Structures are given as structure tokens and as C-alpha cells.
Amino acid sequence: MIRSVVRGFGIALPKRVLTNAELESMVDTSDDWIVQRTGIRQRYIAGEGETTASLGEGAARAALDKAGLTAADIDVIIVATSTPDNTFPATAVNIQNRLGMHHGFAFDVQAVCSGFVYAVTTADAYIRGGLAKRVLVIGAETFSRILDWTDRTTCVLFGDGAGAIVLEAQEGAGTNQDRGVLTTQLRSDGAHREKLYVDGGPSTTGTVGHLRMEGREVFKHAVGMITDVVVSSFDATGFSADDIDWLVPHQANKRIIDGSAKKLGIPLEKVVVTVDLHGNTSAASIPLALAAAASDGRIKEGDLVLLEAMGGGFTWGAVLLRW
């Protein structure tokens, strides 16, 4: 059996670091109010000249040095993103020239926060349907942009960057204990699209908009929603909670991952967390997370990880990969 094997990863992150303390000079918050409900400490925002094209392509650069290949390698391109550079063409492609490659195809996937297991999804279908031999997997965002920056509740959320990972076809004995992706499950729900989304488009006002969200009503569906994917995930493969070495969640709110985590019977040692750090980076915070457990050391081969996130729309997924 085909696997999409994970070759190689990294990130990229804007220069710019915006502390809670900074916040509280800025709208009506505070450090304490906004690491107790979030787990969130600081975050990072781009500044001139760096877009979601440019953290994308640094991050696809790290992921590309990290693999020892080049763009000659790689035959697609997917980027997912909720802010992408134009409204088209499409962010990928604008990666994909600026890495110097001129062969295959990129393009955008637009799942809002779940946009990485979206897009992890949609290249381990080309792998494995003999489409692609390796795909270049981006989840990049710059949510600073689309943020009211005089609304409280939501501008302290919210930070800037990319991560990027190869993934690369490689034969499996077509068991369980094989490297690489062993099941992906997507979910969408589109009756609660007003819960999270952004008041502006191309089609309705002509603006970009800014991000309107529900907290209570986002945490409330959230622990739900995770739990159902990753079940279906377990129900798949024959794995259990205990089977797990690393849960990798979308980096939301830290009580979010801390319930969904307890709910599924998965220890928080065995949880990585950068939210303290990124705040929420929509598409970019599992990548980010997961190259920060790799880096270190945490995430070893051969090691069950476990991917998922909630987004706007909703949509919700999972992937279970064997590192």
C-alpha cells in the first residue's frame, strides 16, 4: 500500500511579537483575563512586506532544507488559508513561483482553522491515487489583517504565521504499523456559519471584512465536534486513546484542547500546546505545533500522532499518522 509519509517540516514566523501586556495599551483587557480563558501569553504579526505568500514560502523553504530536496522535488502545491495575498490567483501559486518551480500544480484549500487537516486530507488522496509522488503541504495565515482591531473578544485571539510540511509516497505493508497518514475525516456543518466567519467578501460588500465569532457558542460545539472525528479516526484503524504518543490539536484556546483532551481519555503530557506562544493561527497552528514537537525531540519516528481541528463554517477533521 502507498503511504504519505512525512519527509519534512518547518515553519515561519513575522518579526513582530505582540505581548498581552502590549494589549492592555490597546483595548480593554488584561494579561490575566486573557491567560485564563485562552492559555494565550503573546502572538505574532506581520509587518510590512510579510504576507501570508511570503511566511508560506519561508516555511515551505524550512520544510524543503529539512526533507534535503528541492522545489524540483515537488510535484503540488497546496496551501491551506483563510487570507490569502489576492483574492486570486491563488496564494499556492504564488508560492510556488516564488520557490522558483514551474512544473506541476498549486492551489488553495479554504477551511479556516481545520484548512491544514483539509489539506494534509487532500494530498494523502493524490499520494495514494498515484497522482503525486510529493506534495508540499502549507498552512499559512494572516489573521492580523481581518481583525477589529477595537473588539476585545477577538483581537487578542488571533497571530500571525506558517508551517509547512513534505509529504512524500512511500510503500507500506498496508498495516497499521506503517509510517505515514492512516486515516483522515472531515466534517462540515455549514447551518453554523454565523457563529465564526468574516462580515466582508468579494461577492457581498466588496471589503475584506473583519472576523466576527460567538466564543461561547464556538467552545460550546468544539469538544463535540473534535471527539467525532477522532472516534471515527479510532473506529478506523482499530487505535485507542492509549495508543496515542502525540495529540497535535488546532492551537484555539488552551481550555478547548485541555477538555477535548480529557474527553478522549488522552493525558495533557502527551498534548502539545504552543498556543501560549502563537496564539490561534487558524491554518498555521497545527503545522507550527507540530514542527515545534518534532524539533525538539518529542515527536520521534514511528510515533502514533494525532491531528484535529475546528474551524469556521464549521468544519472539523482529523488525521492519525504514524510519524
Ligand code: ACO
The other form holds:
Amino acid sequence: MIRSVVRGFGIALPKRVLTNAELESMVDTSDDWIVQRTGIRQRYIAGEGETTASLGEGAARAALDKAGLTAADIDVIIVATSTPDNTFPATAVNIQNRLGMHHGFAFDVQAVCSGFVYAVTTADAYIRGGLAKRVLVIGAETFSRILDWTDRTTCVLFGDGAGAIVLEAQEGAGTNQDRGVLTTQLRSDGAHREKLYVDGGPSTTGTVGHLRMEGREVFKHAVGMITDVVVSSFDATGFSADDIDWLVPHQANKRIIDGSAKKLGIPLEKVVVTVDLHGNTSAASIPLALAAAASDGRIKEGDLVLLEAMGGGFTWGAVLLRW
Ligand code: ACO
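So that was the form predicted alone. Now I'd like the form predicted together with the named molecule, please.
Every chain and every other molecule in the complex is listed next, the one we just looked at coming first.
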């Protein structure tokens, strides 16, 4: 049985760090409030010349290096983003060109904070279906460019960055001891649209718009939705919370991460947290966290790794894989 195995990973962050202390001089907020409610201490903000595509390219190059591959070895590029450089062409095509890749194909997926989980699921389907041998999966965002910097209820939460992985077709035995993606679970429900959305777009206002959010409403739904897809992942594979070596959640808020881990019965020592350093980088947050734990030696070959996310739409999903 063909499995999609992670062969390389990489990240790219903007040069500029924005601390909570600096935010205190921009809006009526405090380091204490932000840390207590979210766990965020700083975030990276894209500067001049830094875009979703440039950050995505940086993460892609790092992932290719780590894998010992070049763009010539890649069949497909999938970019998860809600902050593309342009309405079209897709940021993935832009990155493809920046990498000097003129074969294969590239496209974006848009599922907001669940984007990386959606992109991995799509890549896994291409690989298992025999359509591709190697897929570059990138989560890249510049949320700083769709924030209302006068709205303290949203501007303190988000940051910019990119993370990438190379998924490669490898032969597995077809058991849950195989390396690679073991199950993926996706959900969406557009009834929740108004709770987290951008108030612009090409077909409505003709403007880019700003992020709008009912934070408390999002919070109320997050833990239940995350639990739903994780339990489905356990049902599909026969694993339980005790089998998980590392939980790598979408990094929206430390309280959501802790609440989900507690409800699932996964001890906090097994949870990878980078929200303190990056803030919420939407589709980039999981590959940024994954790379942090894989490069410092926490995640080792053979470990069972659970990815989960929930975001605008609402969308939510989980990926269970063996590293
Ligand atoms: N600094 C200081 N005070 C603030 C700030 C701020 N930045 N923002 C809001 N407040 C005030 C509010 O005005 C309110 O004041 P009031 O009581 O006088 O009206 C008070 O703080 C409490 O506001 P709440 O919105 O009730 O605060 P809450 O405890 O819910 O925390 C937060 C807000 C952090 C946004 C929380 O609701 C949350 O984390 N929600 C999840 C949203 C999220 O993470 N979204 C990310 C995108 S979706 C995703 O990735 C899953």
C-alpha cells in the first residue's frame, strides 16, 4: 500500500518581531492581558518585500534541502493560504516559478486556519491515487495585511510566517505501523460564516477587507470540533489518546490548545506549543510547530503524530501520521 511519508520540512519567518510591549503603544491592551488570554508573547510581521509567496518559497527551499531534493523532484505544489499575494494567479504558481519549476502543477487551497490539514489531505489523496510521487505542501500567510490594526480584539492575535513539508510516496505494509499519513478527517459548516470572516473580497466589495471575529463564539466551538475529528481519527485507525507521541495543534490560543488536550486525555508534555513565539499564523501554524519539534529532536522517526486545526468557515480537521 502506498503511504505519504514526510521526507523533509522547513520554515521561513519575517525579519521583524512584534512584541506585546510594542502593541501596548498601538492599541489599548497589555502584555498581561494577551499572555493570560492567549499565551502569545510575540509574533513575526512581514516587512517590505516580504509576502506570502516569498515566505512560502523560503520554507519550500528549506524543506527541499532537508529532504535532499530539488524542485526537479517535485510533481505538485499545494499552498494553503487565505492571504495570497494576488487574487490570482495562485500563490502556489508564484512559488513554483520562484523555485524555477516549470513542470507539474501547483494550486492553492483555502480553508483558513485548517488549510494545512486540508492541503495534506489533498496531497495524500494525490499520492495514494498514483497521481504524484512527491508533493510540496506549504502553509504560508501574511495575516498582518488583513488585520484592522485599530481593533484590539483581533490585531494582537495573529502573525506571519510559512512552513512546508515534502510528502513522498513510499510502500507500506498497509497496517497502522506504517510510516506516513494513516488517516485524514475533514469537516466544514458554512452556517458559522459570520463568526470569523474577512469583510471584503473581489466579488463583493472589490477590496481586500479586514478580518472580523466573534472571539468568544469561536472559542465556544473550537474544543468540541477539534475533539470530533480527533475521535474520528482514532475510530479510523484503532489508536487511542495513549498511543499519541506528539499532538501538534493549530496554534490559535494556548487556552484552546490546553482545553483540547485535556478533553482528549493527552498530557501537556506531549503537546507542541509555539503560539507564544509566532501568534496565530493560520495555515502556517502547524508546519511551523511541526518543524520546531522535529528539528529539536522531540519528534523522532516512528513517532505517532496528531495534527488538528479549526478555523474560519468553520472548517476543521485532523491528520494522524507516523513520522
Ligand atoms: N487587550 C485588552 N483587553 C481586551 C483585548 C485586548 N487585546 N481584547 C478584548 N479585550 C477586552 C474586551 O473588550 C472585554 O472587555 P469588557 O469586558 O470590558 O467588554 C474583555 O477584554 C473580555 O473580552 P472577551 O472577548 O470576553 O475575552 P475572552 O476571554 O473571550 O478572550 C479571545 C478573547 C482571546 C479572542 C478569546 O475569545 C479567544 O481566544 N477566542 C478564540 C478566537 C481565536 O483564537 N481565533 C483565532 C482564529 S480561529 C482559530 O484559529 C481557531
